[in-house]
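The chain below stands alone and is given as structure tokens, in the form predicted alone.
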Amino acid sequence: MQAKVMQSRLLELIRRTSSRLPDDVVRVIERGRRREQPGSTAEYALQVILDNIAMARDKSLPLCQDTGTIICYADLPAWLDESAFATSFSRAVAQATKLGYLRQNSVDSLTGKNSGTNLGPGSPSYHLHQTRGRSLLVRLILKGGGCENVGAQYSLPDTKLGAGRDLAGVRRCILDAVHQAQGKGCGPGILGVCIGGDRGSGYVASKEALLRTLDDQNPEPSLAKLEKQIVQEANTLGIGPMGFGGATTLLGCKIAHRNRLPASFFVSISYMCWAYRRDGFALSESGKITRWLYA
């Protein structure tokens, strides 16, 4: 495949991810609006969010002024190596920034200087894996800084919360994170959670959990039950959209688990704002997008 073709396909992926939310996310936001009291601030906030979603999609404009950390997941077939893919994706990011699909969001942590391209050490964030399949699979998450700020990591047991090393303790940690966030994470939010792993791998897995759709079901029955319980209980806390109060504090909770050392038991929580920007595609060797991964 020609590099220019690859770049153009990736540019379209970035445009779509920045300007439109997947249908599964929109449906849950609409359901939340219908659940709120008519005329309430919560209903109004969710309607404004829905209006924003529609305008961004119609005009191909970013859903939020913070177009977020660019997190790219790619399964690379034998016909494509990592460096060729990363080069094409980085060029697509710079082009998307120039065209306004992405804001100029990436700054040097030492000098505060903005590259103006969203490129620099660790930006974009790549998670690349080789695959035996024939198609290139790319998934993209744009994760805003406000919601990233209210992520949390707990080490169990936690005596302050009365949380032990079991799922009951995990539940206490997750609900505490939601309570601590209040409206600061641009709620209603979606949680990606990892039970176990180390401090680094736990956070990585918690973000990977956000690649799931809101209407899927965890294959592990105990975690499927916990995911539903967390959403139900969080929505009784009265925090509501943007912290204005109401019955829609969480839109979803997705939980993964990783092996851990006996000495450690981490619960890592990545909070995603209502602008749950994720998209992806399958690309053939000829350069054809054969399917979009999120309708």
The other form holds:
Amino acid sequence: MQAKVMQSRLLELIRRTSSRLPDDVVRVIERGRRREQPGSTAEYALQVILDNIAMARDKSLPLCQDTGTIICYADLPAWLDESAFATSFSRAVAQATKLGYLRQNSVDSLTGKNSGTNLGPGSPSYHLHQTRGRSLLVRLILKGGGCENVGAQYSLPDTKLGAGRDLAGVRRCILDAVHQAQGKGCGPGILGVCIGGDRGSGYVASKEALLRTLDDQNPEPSLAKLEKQIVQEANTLGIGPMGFGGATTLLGCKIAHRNRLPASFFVSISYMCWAYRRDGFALSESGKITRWLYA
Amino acid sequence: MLLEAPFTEAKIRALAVGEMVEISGLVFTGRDAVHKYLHDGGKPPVDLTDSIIYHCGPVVVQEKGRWVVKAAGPTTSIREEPFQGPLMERYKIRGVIGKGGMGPKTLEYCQKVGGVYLHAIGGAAQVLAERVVAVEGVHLMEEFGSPEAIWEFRVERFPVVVTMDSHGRSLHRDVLAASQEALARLL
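I have the form predicted alone already, so could you send the form predicted together with the partner chain?
Everything in the complex follows now, all chains and molecules, and the chain you saw is the first one.
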């Protein structure tokens, strides 16, 4: 495949991710709206959100102006090396920024200067792996700053929360994080959680958990149960959409686990806003998009 | 309920927490740079008497010689907490649109001055951009750049929820307290 074909396919992935939410997310937001009291501010907020989702899709414009951290996950087959992929993707990002699919959103932490292209140290955020498969798989998440700011990491035991080193302790941390976030992360939110790992790998895995669809099932039965319980309990807190109060505080919770050191027990929580922009595709060596991964 | 310019103290004092309001008239955008500038004594380039300030860094582009708003959702308001109240008092700013709510200091000034906090739907950049029907001017663009400038937006039926009013009520404070109790019951 020519580099420019790859770049144009990746540009299309960025455009789609920025302007449309996956169906699994839209369905859960719709369910939330039906659950809210008619005429309430919660129902109103969710209706505006649903209108916005439809409008962004129709106009092919960013559904939120904060087009977020660009988190790129790719499984690279034998025919593609990392640097060739990253070059194409970075070029697609700069082009997407020029076309307005992405906001100029990357600032030098020392000088405060905006690069204007979304490129710079650590941007985009790449997570590249080799695969034995024939197709290139690319998954993209755009995660805004408001929700990133309310993420949290706990080190267990936490005496203030009464949280020990077990799933009961993990539950306490997660519910505390939802409460701390209130409406500030543009809820209703979706949580990606990692139990274990180190401080760095824990947060990375918590974001990877957001690659799952909302309607899937965790293969680990104890976590599947905890995920359901968290969503159900968080929705009794009464925080509601935008923190207006209401029954829809959390749309989903996805929990991963990593081994830890005997001395450490971290719970890392990434909060995703309702504008849960996630998309992905499979690309053949000839440059054909063979499958969209999230429909 | 419709809130139309001019945004007089009487109209603002009539608003109460929980009301869903649609704003029509002129609003001024202003975020971090503008608030700091005004707080430090900078001269306002527009008349802020009975005005509404919108915490928003919009995406605005020039098409055929005129400004067109491409995205105009709210930004997090709490960053302006140190400045907002005193500025409301000094210039008789009556309304603040943003997201996430503000703190006790702003709430106190809302009571004192006759002001209100109006919560827009975070992330709804397209719905909100559509309600900006005209851009009537831009100020401090050279100094602060496009997202931080003061944009004069003519809005029609711009949807917000009153979450802090001039009677000392804050929905944010209430929801925090109620959810704290609910959390304590769960834990």
